[in-house]
Amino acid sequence: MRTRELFNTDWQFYYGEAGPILKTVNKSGCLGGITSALPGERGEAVKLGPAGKFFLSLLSAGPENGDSPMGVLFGTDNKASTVRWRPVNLPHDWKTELEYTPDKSVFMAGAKENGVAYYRKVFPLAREDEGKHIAVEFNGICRSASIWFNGCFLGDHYSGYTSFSFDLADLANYGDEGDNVLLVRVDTTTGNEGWWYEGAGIYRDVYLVKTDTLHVDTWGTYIHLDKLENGSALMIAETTLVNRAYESRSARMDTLFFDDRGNKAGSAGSSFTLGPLDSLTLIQKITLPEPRLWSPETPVLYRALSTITEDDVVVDEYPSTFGIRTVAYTAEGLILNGKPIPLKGTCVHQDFAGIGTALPGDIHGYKIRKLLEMGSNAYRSAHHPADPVLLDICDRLGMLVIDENRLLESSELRLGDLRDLIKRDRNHPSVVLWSLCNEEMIGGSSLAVRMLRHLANEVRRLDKTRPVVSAELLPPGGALNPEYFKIFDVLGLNYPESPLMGDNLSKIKAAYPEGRYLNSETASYFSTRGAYADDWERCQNNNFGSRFSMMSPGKNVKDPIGAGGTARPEDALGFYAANPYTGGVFIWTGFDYRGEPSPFPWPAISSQFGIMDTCGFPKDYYYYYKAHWTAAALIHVMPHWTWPGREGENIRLRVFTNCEEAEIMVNGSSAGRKSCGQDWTEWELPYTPGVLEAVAYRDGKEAAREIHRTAGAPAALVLEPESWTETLLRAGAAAVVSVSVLDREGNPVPAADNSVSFEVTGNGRLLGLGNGDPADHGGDTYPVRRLFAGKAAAIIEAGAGKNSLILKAASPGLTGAALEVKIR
């Protein structure tokens, strides 16, 4: 029977070049060294048969120390060891452990040097595993990866974003033959795939898969809706079967569907005969009565179980998860289950504070939940194939996804990456659009037309249920290539609302009135959490709107182009409101991310486009979007009300609300009640320490209230769980804990920048720290971090088993804090 073991623990890690490690050798299986068993490990450096032992006896009779022409034959390095290696668990991003560098060659990519590192895992396989199909599956390694197993070179993989696997069965050791050695070399010096921070290492999950030699192939099921008819769903299950045995196999394959309650919902069965080392795809039709459709509001998931039975014995069971829904894209935008859905989306890179790109699934879930709380319903994986763990979460929580191909190239290498992307992700109901490219320099050229046709047809061959989109940056007045645009089902337009693009969209629409359009990337608005004035030296942007510009960078710009980024949030939402055929918006970006620190030079090390910072702490404009995208009454007033030394000075206040009226009160006295505009409402009041209250009204009645109190001197730390409830974690789970400072009255101190030390005791560990400061060079993996704008984040991980962990925080002169987390 099939097993799929998470293979993330007990790896060895070495940063630097541990080689050179040979990829070819004179005699098979004889690479040796760290590719095989080392002294003290269970097994032999090179496994010799009788012929090999005889051959070596002849060599040993000749001159010593390699003087004989035959003396150096194998790749075996008898001096190899792992003394300087250290244990790590996956996922792992080694760049989080490096110092920041002002080297211009890596500045846009997060100011961390590129390099080479090795991962090595030693593990046993039972004697009864012999004869099975055994494979290792990697969800993602950044960047160029080379893999060895038991003295043999398996192959290279170049994309940092696609999943891949290797067959280990023939090369493995079983039982008393010795342990197995898997070696992975990761090299980020061979060239970036993106111009942002991409991390380094085995940063996604790894699995060890064992099956019968007759089994369902990797990503071997494709389950999709044929049509909805008479209250039923006609489903098609395409299942690819593989026979790795050396003789023909005759068996039966049954597909069973189960609804979200675990009840059997439908089935189909087929008999087949499969020749040795061959494969075939079975197509089965299954009718599901009264299907429950997947949508953001009702993310109903079905389960399929593909079962292979031979001579009344079950030899493989392959589970799949899918949802039932229809997807189309018209002049009204995205149509899901026959209804238009305005896309309230964000573009997101995959890194996070403290841990780089090595996100456990729980941190992916934390990010998705923060976006959902804001009212977002769509996620663009920018600009790369999404982590399959992330897609599982989007399926469960109801987040729509644009899954994006990395590069517009139709080389065999990139076509292979694209095929793997589609086959891996096509069962996910959350994925509603395939994006083939983003802002390609060759976009619109005859070269791009040839390659794009190949990519688009490859996608449609593998999946006929989703539209194909691009994300294009089209300059005003640029030549339009009709052959290029006709290839897409939807033309994605980046920043059509920006003055930089002029009146580009109307010209394109006039030329292609039958076209379908999507605002695939919008806004790019600079802001620094907690900053209310521009500060070039500290690399901070004013939340009210920065004068600094991405398009005309510099400290003393007098007439900036695209000030504050490319366009204001108000411009992005306003443009869609005026042009509803453009489908919605995808704001750049949901979160700040490492790298691309425009508009600032060094010492800036992260972007500031995010609606939230790198820790997931909301900036003020989070509430602007939430006011537009959610119905529950809310009000948010910016900035805070702690301005020592500024008594009597006017303070600018901006209110975001989705209510009709708002009122500002200071120390109980009203500063006026105003009708609220579409975007925001402002006051300007002299600063008087005390209590600032913002009150929202609907139908003349109070509907929401927010209170800021003037804070005194820092007195105590407070730890608050950000991503779980009742301080409970399951074994192995990760979570975000925020730390902030209170004064003696219990009021948050909004500008606190105290240095805080962290310690985890008990059953768990500290994964990393962050604070959202775009110019902070503090170590992600060090146990000390400075607060920024009053907050920092600790990412913790629960150990295996139960018991509990305790997170402690301390700072000189302040009362410390401790948080006990029980593990279930």
Ligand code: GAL
Contents of the next structure:
Amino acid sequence: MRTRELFNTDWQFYYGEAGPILKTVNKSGCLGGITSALPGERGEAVKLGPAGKFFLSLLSAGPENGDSPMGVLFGTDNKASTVRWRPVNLPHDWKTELEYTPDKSVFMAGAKENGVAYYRKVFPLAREDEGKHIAVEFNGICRSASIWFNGCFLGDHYSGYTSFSFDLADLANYGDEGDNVLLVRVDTTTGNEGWWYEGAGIYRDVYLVKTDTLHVDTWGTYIHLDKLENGSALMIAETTLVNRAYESRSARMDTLFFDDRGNKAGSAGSSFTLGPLDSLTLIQKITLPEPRLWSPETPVLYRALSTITEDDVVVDEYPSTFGIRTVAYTAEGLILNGKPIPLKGTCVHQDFAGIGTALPGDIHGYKIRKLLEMGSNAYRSAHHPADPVLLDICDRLGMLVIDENRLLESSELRLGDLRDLIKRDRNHPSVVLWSLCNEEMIGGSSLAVRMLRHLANEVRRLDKTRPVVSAELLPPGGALNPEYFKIFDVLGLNYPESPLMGDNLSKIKAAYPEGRYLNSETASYFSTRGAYADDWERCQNNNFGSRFSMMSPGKNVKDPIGAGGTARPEDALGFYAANPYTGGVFIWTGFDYRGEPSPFPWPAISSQFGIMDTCGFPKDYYYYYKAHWTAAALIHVMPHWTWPGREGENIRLRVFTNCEEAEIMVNGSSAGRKSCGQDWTEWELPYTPGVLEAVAYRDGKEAAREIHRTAGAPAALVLEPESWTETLLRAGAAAVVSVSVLDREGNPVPAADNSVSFEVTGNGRLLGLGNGDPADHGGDTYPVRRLFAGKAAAIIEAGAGKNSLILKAASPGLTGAALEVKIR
Ligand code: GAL
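So the form predicted alone is up there; where is the form predicted in complex with the named molecule?
Let us now look at the entire complex, which starts with that chain.
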């Protein structure tokens, strides 16, 4: 029966070149060295048959130090390494352990050197496993990966974003034959795939899958809605079956659907015969009466179980999750289940503070929840296939997704990546659009037309249920090529709201009147959490609007000062409001990310486009979006009210609210109510220390209030769970804890930058630390971190089993803090 075991623990890791390890060898299975059992490990360096033993007896040489005896014989020696391995668990991004470097060649990629590292896992397989199909599945390795197993080379994988697997069954050792050795060489020196931080290593989950030789293929089900008719969903289940046996097999394949309460909801069964080493795809139709449709508000998930039964014995059970909904794209934008749904989206890269790209599912979940809390309903996986773990979370929480292909190339290699993306992700109800490319330099050329036609047709062959989109930069004066645009169901517009783009869109619409459009990327607004003045030295952008703009003066731009990167958030939402046929917005970006640190040079190491920083701490404009995208009354006033030495000076105050009126009070005295427009309302008031209150009114009644108190000197640290609400965690769960500083009265100190040391005791560990400062070179994994704008984040992981862990934070001169977390 099928098992799919998470294969993340007990890996060995070595940073550096441990090879070269040969990929070709003139005698099979004889690579030896670190590709096989080493001295002290259970097993043989090379498994010799009688012929090999005979050869060796002639040479009177034996395998020493794990060297390959056949390698010695035939001059292809693959030395056993003297490598000092250290233990790691996955997911793992080794770049978080490196120092930042000013080397310009890696500036855009997050200022960490590229390199080579090895991961090695030694594991047993039981004698009973012999005869099964056994595969290792990698959700993602960054970047070029070469994989060996028990003295044989399995293959290379190039994209850091696609998932892949290898069949291990024939090459494995079973029972007393010895342990098995899986070796992965990861190389990031082979070129970047993106212009952002991409991490390094086995940064996504790994699984070991064991099934009968007759089984459902990897990503073997495609369950989709044919149509909704008379209150029923007519579903199609396409299931690919593989027979890895050397004889024909005749069996039944039953697909059973279960609703979200676990009740049987429909079924279909078919008989089949499959020749040796053959595969086939069965198509079954299943009617689901009264389906509950998936949507962001009702993310109802159904389950399917595909069961293969042979001679009354169940030989494989393959579980799938799916949702039922219709997707279309019209001049009204995305139509989900027949209703237009304005996209309140963000573009997101996948890294996080402290852990780089090695996000456990819980941290993906934290990021998605933060976006949902802001009222966002859509996520663009920029600019690459998403982690499948993230897509499961989006399915469950009701986040719509644009899943994106990495490169506009139709080479066999890249077509393979695209096919794998579609086959892996087409059951996810959250995925509503496939994006083929982003701002390619060749976009619009005849080369691009040829390649895109191939890619788009490949997508439509594998999935006819979702529109195909792109993300295009269409600058003024750019050549318009309707042939290119017509390939997509929806033309993605990057930054159409920016004055930099001129009025190219009206020309495109004239050339291509039947076109459908989506604002696939918008805003790129620079801001640094907690900064209220531009500061070149400290690489900080004013939250009121940075003058370090891409919209520099002299380009006939109305008001370049304060525009941020490409456009203001106000321009992005304003453009969509004025042009509702553009479907919604995808703000660049939901979170700051490592790399692409515009507008500053070194020592900046992170981007500053995020609505939240790299820790998920909101910047001020988070509340601007939340005010537009949520209904419950809210008010936020920026900045804080702690300005020592500035008594009597005028302080500019900006209020975001979704209510009709707002009032500001300083020390109880009102500066008057103002009616609030779409964007924000401002005051300028002389600073007197004390209490700043912002009050919002609906129908003349108070509806929301925010209070900032002037803080005194830092006195005590405080630790607060950020990604969960109780002090209780699941065994193995990862979580974000924030640390901040209070004064003696318990008021948060907004500009605190104390250095804090962290320690985890008990059943857990510290995964990493971050503070959101885009120019901070503090170590992710070193247990000391400076606060930035009053805050830092610790990412912790609960151990297996029960008990508890304690996170402690200490800083010279301050009362320390401890947070006990119980593990259930
Ligand atoms: C876009 C690009 C993004 C990012 C952004 C910064 O043009 O698609 O990846 O570079 O600019 O403003």
